[in-house]
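Quick heads-up: it's one chain on its own, the form predicted on its own, in structure tokens.
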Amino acid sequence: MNEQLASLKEHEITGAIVISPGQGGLPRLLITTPASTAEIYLHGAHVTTFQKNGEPPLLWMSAESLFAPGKAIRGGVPVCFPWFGPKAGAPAHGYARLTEWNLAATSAAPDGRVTVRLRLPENLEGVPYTGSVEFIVTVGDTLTMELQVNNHSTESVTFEEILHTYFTVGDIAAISVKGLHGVHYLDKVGGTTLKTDEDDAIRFTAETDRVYLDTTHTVEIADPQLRRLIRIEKSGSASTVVWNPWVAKSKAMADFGDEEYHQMVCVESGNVGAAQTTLAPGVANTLKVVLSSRLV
């Protein structure tokens, strides 16, 4: 690990990026900009922290999260690729979030923004996928994340992708999620049922697990307790997932505190299910998400 950290030091930027061991000894990047701070682990290319100056953390992390090779980090922004959800004989949500990514490049812009480029190792053992996958994170007044997939093979390749973003909220029972009125969704609680969102906003009174279909909408989280409005803008995405595990599922997860569901909500952007992405040979695809917030 010490040799690995030494090799990463060339990517440090004075006053902007420090690379050091994080929890579990895993390598991480600590990022400081004039407007915010952030933390990124190479394990899973996982953004675990983004916090604007003068605001509470935007991203939520479980106090019970594991930080170990082969284990998923609970909270922040897991990168789910090349599938979403369970898969027989394979890890849930794909192998990307369990793999240590390579640090390809770092840079700092004149306006203070910092960009980190991470690359998924190619030809992973047992993975039937040929191509390059990069995750580009830009930290500033906003958090911008881009998952870029390039098909290097001679055949079309199909995959699912989603940025499984966990947001910090004051009280799940008090927030509302706006921007999905009139959109069809799959309700995955107690089975899978196709429904249409007829409400002006999503409010939470029980376990919620919804996959919104054919939607490129910008979504906002209104949080009266933290007096904050969070805005989720995306491109290259036709799916939005909204999730909170509530009581029973929280207790069933070993890496999730029994009461932690009160302070989090997931609003996820990507392409899953019928919206999965198919790339022809030589074609690239970019999923882009921009997170912004303001106090109200």
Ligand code: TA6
Given for the second form:
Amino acid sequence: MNEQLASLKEHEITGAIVISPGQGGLPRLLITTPASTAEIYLHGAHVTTFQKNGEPPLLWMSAESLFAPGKAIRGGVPVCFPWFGPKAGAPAHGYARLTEWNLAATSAAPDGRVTVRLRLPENLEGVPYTGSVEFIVTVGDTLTMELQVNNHSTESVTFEEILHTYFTVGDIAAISVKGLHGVHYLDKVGGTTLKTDEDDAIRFTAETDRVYLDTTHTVEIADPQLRRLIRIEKSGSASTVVWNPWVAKSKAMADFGDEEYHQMVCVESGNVGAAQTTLAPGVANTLKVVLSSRLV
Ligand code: TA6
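Moving from the form predicted on its own to the form predicted together with this ligand:
Once more the chain from above appears, this time first in line as the rest of the complex follows.
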């Protein structure tokens, strides 16, 4: 066993957490609770799987995803930090999802819920950001994720952040996404246009890429085919992004199957664009998302 894996093994918890090489040989935590199972890779602090007992997987993963250093994992919950979207001469959605995070702590509560605390290495080469960034994942009947940024430098720091969550759906053409009625959004398909969501729910008939502005709303995904209602609650977040690549964009992504768009939708929670966060020295903030679901 290599040295890294040996030191990681100290964080295993009998019956709750097993740490072993996952896809691509990347270190992976396999989590089992009385209510669910989950997988977290140190690469990108990436939650790739969350599934409640008796339900289909809640998180969607592409069968074409790469699992390699310096490459993003396609699906699950990419942690996009300290920027969102493309950036000249830098990786899209920031470097956090391309970096191997440190495993800081693991714990199991008496009720079986498992908590994993991951820490982004500081002073990364060429990274214009100093501060501590931790990602805390709690697995149980629900999936709770908290991205905590603490500016312990002497300068203000400004960043974007989003948990770019991919959800499994039975058929994208049959689902509806509720909770954003009346909210302004930037429509990013064919340029960027400011619009207002006048519909009672979002339904999908084409590529959809929307950045909803100044919203703290809880969002629900109603899935008639899987007979499931998914609920996305958040705090410390003013932005919600809704995305499905549809046909052309699916074909254009090497790590995304041409027909996979039928079974996924992204509902992402964070602070992007004009909602970017500025922390004064010594100040911290937390982006928190709680995912729950029930069969209906
Ligand atoms: O959040 C939606 C989005 O910004 C889309 O525009 C699309 O680029 C998607 O993220 C996926 O980005 P990625 O870099 O992971 O391929």
